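There is one chain below, alone, in structure tokens, taken in the form predicted on its own.
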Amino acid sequence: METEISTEQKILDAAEEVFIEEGFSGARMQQIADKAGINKAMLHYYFRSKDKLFELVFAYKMKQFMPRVESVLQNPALSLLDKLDAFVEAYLDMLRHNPRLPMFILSTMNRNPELMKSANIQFGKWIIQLIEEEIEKGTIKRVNPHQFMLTLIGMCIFPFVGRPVFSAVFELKKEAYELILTERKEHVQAYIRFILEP
């Protein structure tokens, strides 16, 4: 049973390195079968078509993701400008380690929205509600919260996505442009109180 499951890891392992490098459609399972160290036939033993095993790893990343950021949601303990420096935070780490995410979710959402809410993702819902509530307590500046969102995710994720552009255009280095995006949790959290604090 052990080797079975390391076996089920290697695969899923190996599925993941290759779909966010080649997308779904990029992506063959004799690559997928070649990266995990075994033979296409055992690899659709295990998983028995592409799209099962996509489903499995786009809600792999998912899961890796959210109990942090739903923890830091839900604390009672937290203020709001706390939660969302939390949710920055977790958001910039996780896009550090994962620079190819971000394609790879938009290309998925493109390919199959259904993906999105099959996955269960509440945190959005929770941010939103807890905007509102701030707003109604006069705490903080009165935002349409959608717009904030959208805003704020956009910071987080453009650096990553548009990389290759923004380093061609303003000729930056390998090492300057990781500078930027090490300073760039101060600036998104800058951003957050600038436009809520009253």
Given for the second form:
Number of protein chains: 2
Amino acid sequence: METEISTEQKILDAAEEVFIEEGFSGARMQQIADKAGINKAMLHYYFRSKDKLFELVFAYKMKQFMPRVESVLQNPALSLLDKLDAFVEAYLDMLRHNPRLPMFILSTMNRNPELMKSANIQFGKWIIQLIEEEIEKGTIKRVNPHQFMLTLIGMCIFPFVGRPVFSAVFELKKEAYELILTERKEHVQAYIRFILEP
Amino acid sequence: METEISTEQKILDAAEEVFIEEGFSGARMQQIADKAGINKAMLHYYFRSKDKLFELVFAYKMKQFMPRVESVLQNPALSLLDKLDAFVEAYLDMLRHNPRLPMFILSTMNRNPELMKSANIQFGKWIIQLIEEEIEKGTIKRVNPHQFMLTLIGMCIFPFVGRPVFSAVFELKKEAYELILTERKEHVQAYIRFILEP
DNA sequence: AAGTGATTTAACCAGTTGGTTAACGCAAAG
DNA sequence: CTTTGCGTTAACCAACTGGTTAAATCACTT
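Cool, the form predicted on its own is there; where's the form predicted together with the DNA?
Whole complex next, starting from this chain.
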């Protein structure tokens, strides 16, 4: 049985694909219409303009990109190490299912930094505070929280945004790079423990 | 005294700025002409087409982006740790002078992976081989060379491509982020020693 | 001064782009 | 059966885009 997909949703799906592949200025309304299997005028009927359509797609993708970790972070039964482990686990899984997401968000934000409004931002402060508390308590080694988080997030994201360059420089074929991505989770988690465990 | 700048060079400089700011599809030939202070027809007189002009700019920027480390890597007077230290030192300095370079290269390569031809690629193999040799000799700890290099390069590049997102999430103002970039070098070098020193 | 080749300009052009419009189809409501 | 309002379409449009052209200007040689 076929699930009915509304025209609106077909447009959003197509727009997502095209914007991620081509970026805002590279994307063409006609291309989105074709991919959605509809008339170009429908795009403007449902979403007034290219800008509006892009805003919606971007906000949706941004939500996906920002880790939803409030519940994990606030779970008192978990140590900081366990929390970070869970974060890396979930985040790397999500990225493997959306490998082009990071480049889409990062490159869009680079040309349009004010777009950040559409995102939930709170968890940054929480993590920093959490790290500082644990350092005070002496349960983890003393590190610079921002430098540490920059490295940690970079370790998750860079394999995806840097893939073409990295696999060219180190002459890694598709399968070899896939293997690296598979093993990345353990590697990052080992890094966390190695850096933080007293 | 004023140094004469050829029209050709003025165009290249302007094209570089515009392509880096806007990307290929976002860049406009008229904008490049305006920035170079010349007529649009001159662009086509000196460089046949937008594609040709972009290719030149990209190849030039790619050369800048790829670290030139042959001499350092092959200097037998330096230990691997010293070589990596020197690499990080030089590379982070270069990036601080060209903060938008990484995003330009990475996003272009993501949409156009075959452009890699224009780059010198050899140093990847050398570094991997070097790391494996040192592991054999027991002078550094046993690590997965590719995972290690992915982390190391990511540590250098991510602060630049991820800046807008990161500074928003952690609510870092310009000065705070600049400080982090300043301290990044030491942080990366400390990481290298911490991971590799037996 | 006239010729010559490279450089520069304004005007132009055809194709593309985001966006609009007016008519049409069609199901539900009256 | 007619009306009403949403969904859909083809045709259209003005602005913009990369690219061209023919004439003008400049620097230099003869």
